[in-house]
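The form predicted alone is given below as one chain in structure tokens.
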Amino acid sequence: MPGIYHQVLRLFYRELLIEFRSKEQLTTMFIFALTTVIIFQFSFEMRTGNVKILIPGVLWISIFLSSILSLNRSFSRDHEENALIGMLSTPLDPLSIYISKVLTTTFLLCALDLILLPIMTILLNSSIFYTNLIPVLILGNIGISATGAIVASTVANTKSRETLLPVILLPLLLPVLLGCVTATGAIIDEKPLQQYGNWIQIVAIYDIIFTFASGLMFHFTIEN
């Protein structure tokens, strides 16, 4: 077998494959974030003028929402085809069998990103496109991926999946979304660094320790 870096670069072309051959994530994904976003805008513009300070809860709700229907339908599909079980047969080290899922998963929600954020600003009328922001949105979806990949991993084989997931993850990920959203806020408001510096951190933290402790507990998720 090859090592782990062939193992994860051949299980995350596999996941991109499925995902282009049938464009129903990604897909999902943006029509699910558009209208959450749609929604948002009328539901505020009648009730106040400035609608640039809701941008950061929007943005980010918008996200983890879309994020839920990529993380349940990536995990169910293998455990409906059977997949999961071919690769667990193999000498397949599971621990690539994560990051490849977390690797997908965040280039569909940054994908996701590069398709919402010029929409958000015609709808909302507020330029959001600021360099400061990129970092945050790849930590956020990093984070968002990471841990979603190993709680969905968990209830993929239950009935209840689609309901388990967010209630699950939502608790887990308040730190990662408190901290995005309030940079987020930070940086459309033009704020210095060192008013925001410390929430990006702390972000930056908990993906690496998700992202580890996740990393070690996969293969006991999966395998039962």
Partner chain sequence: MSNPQKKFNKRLLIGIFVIIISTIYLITLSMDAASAIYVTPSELLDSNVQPDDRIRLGGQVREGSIFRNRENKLELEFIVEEEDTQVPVKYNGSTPDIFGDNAIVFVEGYYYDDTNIFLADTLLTRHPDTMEPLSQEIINSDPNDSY
Second form
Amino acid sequence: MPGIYHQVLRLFYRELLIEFRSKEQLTTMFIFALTTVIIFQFSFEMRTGNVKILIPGVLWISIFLSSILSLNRSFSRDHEENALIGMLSTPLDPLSIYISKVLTTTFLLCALDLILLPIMTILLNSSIFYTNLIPVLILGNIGISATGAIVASTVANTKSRETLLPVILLPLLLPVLLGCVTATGAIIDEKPLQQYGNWIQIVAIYDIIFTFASGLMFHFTIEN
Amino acid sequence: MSNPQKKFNKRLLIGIFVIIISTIYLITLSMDAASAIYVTPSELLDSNVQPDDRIRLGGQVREGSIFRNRENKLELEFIVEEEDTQVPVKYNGSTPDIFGDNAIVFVEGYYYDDTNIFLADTLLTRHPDTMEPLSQEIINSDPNDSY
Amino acid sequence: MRNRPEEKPHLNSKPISKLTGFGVITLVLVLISTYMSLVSAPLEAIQGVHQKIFYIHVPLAFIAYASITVVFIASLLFLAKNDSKWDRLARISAEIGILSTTIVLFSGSLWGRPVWGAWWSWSDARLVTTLVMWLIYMGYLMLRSLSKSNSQTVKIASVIGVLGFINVPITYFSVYLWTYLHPLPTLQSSTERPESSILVPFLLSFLAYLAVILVIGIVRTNLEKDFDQLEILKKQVEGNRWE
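With the form predicted alone already on screen, would you show the form predicted together with the partner chain?
Full complex below, order starting with the chain above.
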């Protein structure tokens, strides 16, 4: 049996291959995120002249809600096609399944950001390209994926997985939302780093704690 | 391949270690950062604030400084002080029940340098850390009727 | 065809039991503490009559956080030992935690309006954390009630029970960056303890609510045990049918 790094890479390749062939997750995520942006634009634009105020919230709510679609799809697919049973019948380390899921979701969310940012720039008529935004986006995406992967794997066993995932996941992700929105807002307002550095650190700590805690418990959610 | 139970125990130790270290770091981080929640009157007067900067000012209400408009009881003026620095505040709205002389208040709004007046739109009070029973003499004269 | 001897099911939730005595003591405690805190305790110097809510708010807040801690520990023990008694404890503590957190949130905002001047403050770490905790454990209970109760779903619920607890301090400290409204807890900042005329009714209410929670917990545990018995009996009937 190859080592864990090798297993993670193979599983990551598998996830990407499925996604590349079906293009299912990225397409739904993108269309959904775009819809969210449009809905927010129509709900708030009349009330505020300054669209820049909306950007952090709209950006992160779009990412958060789209991640739920992707996570649900990713795990229910494995259950439907019995792929999980197949994977578990090999001496695979469950931890490598978790890490590969986190990597895939992070990768897809980063891809979503790459499409979403230019679209938002056009639709909201204000540039949101700042290099400082890159670490915030990556850390936020890791946080969403780290918690999302274990919660999605948890609810994938139940009948009402589509409804339960957001109900359980979103409150758990509150520190990430708080940190990312505050940091994004400060970056867009071109504030100095020390005003939002703490928030980036909080999101990073959240990522570390939840990745380790979930990694330790992931095997409970798939073992039968 | 080593025994899976042994492998899990090793991971458990590493995981718990990392989680504890991160939590401690998080706590120290928050302790350092939680100072700029409100400004005191002296900080407000020293700093160079713009009229459109929303500020949360915290301090004690100066004894005897509360002045209510006779026609509109919701309009009031009072002085927020901290030792000997004072900021006059104008506020329009309902006040919490424990608002009064020497109450600890937080007001949110805008400060105008030229007229030296803080226009507040939100007024919050904080109850003191200790609780003391009301002494008998004060019960007989209801403090709410004094203004 | 019944060739098996009738097994008499062992019922835990009997209508009259030792619990009745404890229930009566609890009721008396609640009555005495309510009388003491509402009538015989003096009015507080600054907050006046509004401070009375302190006698229910603070004990229940302690109980709420304690029950969530019990959920965490019991979930961990269940994951480690795989003994269903820990799982039962986790579930019942979560229910008690939700009950007391709900009362704490409502009584807190009733207290906050006259004393702070606001029903709710988003900049207070304790309020926001309590609400988020309430949401997470509602999700936990929903997960448990919406899924079939086999060993798998029970195990995965424990994972959420653990993650939810880990989330509490992170939420608290991330919201703490704005904290300003709550003073330090009166009893913990032990530099100045409140006078005995306030402290005694407080401790008595604390004891009374603790007793109420224990009664609920025991009744609930017995009920859960009976449900488990019922499942076993059902399986036996199924087994007989196919014999």
